[in-house]
Amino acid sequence: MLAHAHEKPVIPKRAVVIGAGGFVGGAILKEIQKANIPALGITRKDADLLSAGSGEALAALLKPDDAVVFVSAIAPAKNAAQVMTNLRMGEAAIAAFAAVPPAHLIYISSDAVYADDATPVTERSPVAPSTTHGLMHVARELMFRSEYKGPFAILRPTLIYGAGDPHSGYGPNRFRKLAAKGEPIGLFGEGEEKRDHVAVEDVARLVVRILLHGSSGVLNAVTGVATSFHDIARIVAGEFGPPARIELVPRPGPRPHLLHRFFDITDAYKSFPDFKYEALATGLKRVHREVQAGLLTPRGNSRIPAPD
């Protein structure tokens, strides 16, 4: 759970988003600017965290009283090489923070850090990842927690969706892209797996809350409502005229061990009692309108692997 340094919101002197060129980082920067918080967005063009001397280059952009949001990553990290690349990026950031310690640090992690059999998942559930992506985030969380001694918050979002999502992983974005091309939406098995999905804008709004309250600790960015992929496909298909066709396809392998994942969001209510997540059906319909109108959230940076 989060512990707030400020009961009432206090605007930081400046918020710096490292990874502002990405889908999530861009949305966070936009929301920070909407909140009238002085902001700096750092992209790969400003400081390439994989280049020689990147720690010094990043440090040169920071001020001692900055509140820093670190979101830069190759996501998802699908193999050992990508895990190591992400760790090197974290190492560069740590070197920069040693030279210019932030006043507050927020790390954007993932619910992939939790064990598959944690039901329901809370902020105190075992951290035991079953994927390389989850392993990467656990390692980076530990790196920052060990090396940075100031106020530190970890935000662990579940599956994120939004109009500017550059990925085509199984879920809302892939379903929409297939339907837009006039192709059927393919569901594995019966599409019975249930997952929580959170709008990128809600993740960004939570980051702003954490910044304003100087919060420390861990918070899951989850709605508390798990929806089957079949129901998600139906919502997406219904946004097209005529509705897109849904097709059941054989699984490429065994059914995933993690059939359903549910969250207990008690800590979210305690941390921010007035915060309300956007319902998935409402969010998916909004995203469809935004895509149709060309109102896209900033897309991922060039270090994110090509869509599946």
Contents of the next structure:
Amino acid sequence: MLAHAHEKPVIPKRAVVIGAGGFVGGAILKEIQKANIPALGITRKDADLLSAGSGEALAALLKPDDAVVFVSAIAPAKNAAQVMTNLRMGEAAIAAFAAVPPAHLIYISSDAVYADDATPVTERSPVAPSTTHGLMHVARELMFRSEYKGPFAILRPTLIYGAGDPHSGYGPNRFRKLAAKGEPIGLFGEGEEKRDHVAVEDVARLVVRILLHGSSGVLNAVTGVATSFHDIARIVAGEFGPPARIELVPRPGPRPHLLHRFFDITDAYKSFPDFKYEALATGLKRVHREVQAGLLTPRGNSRIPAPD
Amino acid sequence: MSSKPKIAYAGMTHLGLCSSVGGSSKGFPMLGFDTDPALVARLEQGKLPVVEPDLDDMLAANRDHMAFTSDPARLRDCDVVYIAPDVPTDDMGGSDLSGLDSLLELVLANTRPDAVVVVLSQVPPGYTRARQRQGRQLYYQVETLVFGRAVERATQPERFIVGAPDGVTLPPALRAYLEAFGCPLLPMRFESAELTKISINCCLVASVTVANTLAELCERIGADWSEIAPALKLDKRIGAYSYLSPGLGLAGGNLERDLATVIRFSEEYGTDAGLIKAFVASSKHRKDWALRTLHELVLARKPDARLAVLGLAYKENTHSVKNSPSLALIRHLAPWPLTVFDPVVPASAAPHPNVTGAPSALDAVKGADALAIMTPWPEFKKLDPAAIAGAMAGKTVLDPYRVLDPAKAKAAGLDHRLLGVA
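Mind sharing the form predicted in complex with its partner chain? What's above is the form predicted alone.
Now the full complex is given, and it begins with the chain already shown.
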């Protein structure tokens, strides 16, 4: 659960988003700007965290009273090399924070840090990742936690969807792309696995709240509603006319160990009592409309101006 | 020693006061001692600081052989002196034993060497043996106080569990007092007695945790725990008096303290406490049932909802709000205007920036979009669901303790939400 430094919102001097060129980082920066918080978006062009001396380059962009949101990642980290790449990015950031300690640090992590059998998942569930992606986030959480001594918040989003999602992993974005091409939406097995999905805009709105309240601690960015991939496919298919075809295909391997994942979002009720997540069906329909209209978030041929 | 030993209880908080009044009802000359003269003055006037059924009447009926004092010298006349202050606990369930230790020293300094001194307060294993001293008779007795049933428990105990230096022998004065209650006496070694108290509470918690875990499943799959629990109670291996009523997690502090003690000892001695930790986690989860249900049913759909809460005390027939599920809920309802009513606890106890105290239960629910009945006070059971439905703006009533009759609530058109029912 989060602890708030400010019971009532206080606008930080400046919010800096490291990784503002990405799908999630771009959405966060946009929401910060919408909240009239002075903002700086840092992309790879501004400071490539994998290049030599990147810590100094990043430090040169920071001010001591900045609230920093660290989003940069090569995600998902599918193998050891990608894990190490992400850790080097974290290392560079830590070097920068040692030189110019931020007033507040928010790390965008992932629900992949939790053990597969933790259900319903809460912020106190055991951190025991079963994937290299989860391992990477756990390691970076620990790196930041041990090296940065200021107020530190970790936001752990579940599966994120949005109009500018560049990924094509199994889920709503891939389903929509397949349907748009006139191809059937392929579901493994019966598509019975239930997962929570959160809109990227909701993740961004949570970040803004954390910034305004100077919060520290851990919060999951999850809606508390788990929906089967079959139901998600039906929602997405229904947005097309005629509705896209759904095709059940044999699983490439055994049924996944993590069949369903449910979250208990009581901590969200306590941290931000009046925060409301967008329902998945509503969000998917909105995303469809935005994609049709070409209103993508900064990543991916956006009509919305990219941050500086 | 006269025909009946003279008994004293030191520490006139909930445990000591109820135990001494209960003991006086057996005809023993009784002295209630406390270091606070103001408290003693109020007790002398019959003004009791705790609310328990029958306590005031029982005290009045036994005043001819029951006295109160703040003068420790008067303990010198007593044959058996119980040390019985409530031991405070912190948020993590840890005990603060400093007050108990101070009182023990005071009593030992002001009693005769042949007096029996009995620690009645709840202590961790090892406490009594560590405080044994040459030439004194120090014993430990398990207390089984239940808030709201303290007098009944003090006058009709199921058994007495007493820790003795040799694990067997009880001094005549103590034995005479305890035998007057007509229940089995179980002398045992100190550590066993101290752990018996914790073991009792762990068994109670286990039953409650089973009920809560399966009640939540009932809520999702269309079952009704109130139909299941009676069937379980007819099973002799489970028992007619087993704690199978679902609730809002553990409250009051004593059960949590015992779980914390087991976890602390397991860490110190390397034993497995995974089950106990699961009890704690389950309790935390269940405590938020009302908050989750309110969000799902009302707050997610009506951002400007008006809320009402009946009951602030942690359970009926007590003024205590420590670990109260009601206050735990109210703490997280800050964005919504709230009206509360409790027969004993004032609205000022509610941790809420926009709370209004109502003069009655029905006044509290007027205009509310949702109502949560968070303490099962007897007077709430007399409320007419139709009157509630007529007064409320909305229909949602969270009733975790089944205060309202479900059939009448349904007939009144209320969306009556209970623990363990789909």
